[in-house]
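Taking the form predicted alone, here's one chain by itself in structure tokens.
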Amino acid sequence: MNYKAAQVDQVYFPQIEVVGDIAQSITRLGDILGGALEFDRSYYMRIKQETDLHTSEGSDDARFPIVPQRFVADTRKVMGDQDIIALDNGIYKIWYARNYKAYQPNTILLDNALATMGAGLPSAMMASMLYPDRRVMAICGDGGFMMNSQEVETAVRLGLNLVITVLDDSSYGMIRWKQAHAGFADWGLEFNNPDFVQHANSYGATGHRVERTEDLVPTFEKAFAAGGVHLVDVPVDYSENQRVLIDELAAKTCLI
């Protein structure tokens, strides 16, 4: 149910479609079945209540490397609700769309279809040229980052403010999720990376290297309010990925 019709593809075909405002609809559903769906809204909120929960689990885990659970929600901390991010593809995204919640339209971007590697500092890059008083802040992984790098001279040159956060765990961490879900064994997946927080000075930027889970948020903190291009080298620990992302869906539902 949407405001316009799905655009039918080989992934996205529904059978059937609602096109207007959910809730209009809804109330028009419900006079045309004589009050047939009627529900406990309290039934409703309590599931809202246990999800929320769920996962909010491990957003103050202190381990370092930063787990997923707990740079989302320390990203969450930092952006308001008219501010910005764009993510680059990776298996972070999925821990994004999890656990990070949007309160206003547009406000996270990601390019979902294609999946595209690379796209999250130029996505940011034309955020922060539309909007420059919003706070702004690429999300990419060191691999994805690594393909477009060198538009962190562009960003500089530009004059924009924005700040570069690179999850760094030296590997192809979507892969190799994909790999263990589907029971391969982890090969050919890691990678060295350069000095991120040289490699960022180098283009006239501000390199940031994380090395306490506690100090995340005062980086970010600390980036916004000088301006101008930064970069923060966020060690990151996927171990979670298989709990969470695996074991724990495979056990909550059939469709894995």
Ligand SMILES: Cc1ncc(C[n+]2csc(CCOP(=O)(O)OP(=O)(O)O)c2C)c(N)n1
Second form
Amino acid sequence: MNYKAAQVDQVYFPQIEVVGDIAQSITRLGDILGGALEFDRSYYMRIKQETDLHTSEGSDDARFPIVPQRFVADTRKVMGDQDIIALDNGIYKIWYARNYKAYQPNTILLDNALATMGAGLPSAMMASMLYPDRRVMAICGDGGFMMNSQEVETAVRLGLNLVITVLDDSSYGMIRWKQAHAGFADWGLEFNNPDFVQHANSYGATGHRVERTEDLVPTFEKAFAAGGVHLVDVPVDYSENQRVLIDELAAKTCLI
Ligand SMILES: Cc1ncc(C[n+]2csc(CCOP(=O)(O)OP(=O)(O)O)c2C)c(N)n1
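Let's see the other form, the form predicted together with this ligand, since the form predicted alone is already up.
What follows is the whole complex; the chain from before opens it.
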């Protein structure tokens, strides 16, 4: 249901489409069903409260390496309503989609269909060129960042203001999660990284490594205040993937 007709493709093919104003369309559908869709505000408010409570769990978790609930919450703290995050593709994308509230349109950039790794940094660079007065942060996994890391040179050469967050688990976390979900052994998805601080510095950017969870917000603030291109290497602990994105989800939905 939307103002525009869907762009049908291989992975997005709605079977029934209603093109038009969502509120009016729902009201008219409700009329056809004899008022069965009557709007009960308190019911939806309760769902919203429960969702907010659920997604705020762990946002102050002090563990190091940093758990997803905490790094998403800390990102939200340093980004204003109009500021833009551009996500690459990895398991953190699911955590940002669940936990990061958008207050303005087009302030979370992510590509869901092809989900190409390596796209996060270039899309952040374009956002920074189009909106030089806003804070822009690229958020990448270590695997995805290394697929296009040479673009740090372009960002520095163009004089962009940009923070690149590299979520560092020395592995293809998303595929580890899928492997676990499919009941396979944890196999073949770990790798070694370069020293990201030196890597960034060698391009003329400024590298930072977060060594304590409480340093994440101040490091982001320092980087945005200084201007220019900054890379923040953030060690992450993805052990919550199993509990929240596999066990809890299965228990709550019976869908997976
Ligand atoms: C170009 C490309 N190759 C492979 C994939 C499949 N894929 C999706 S997520 C992922 C792992 C991402 O790892 P990383 O960037 O380190 O992020 P993490 O999941 O660890 O947070 C892979 C291999 C893809 N989406 N795009």
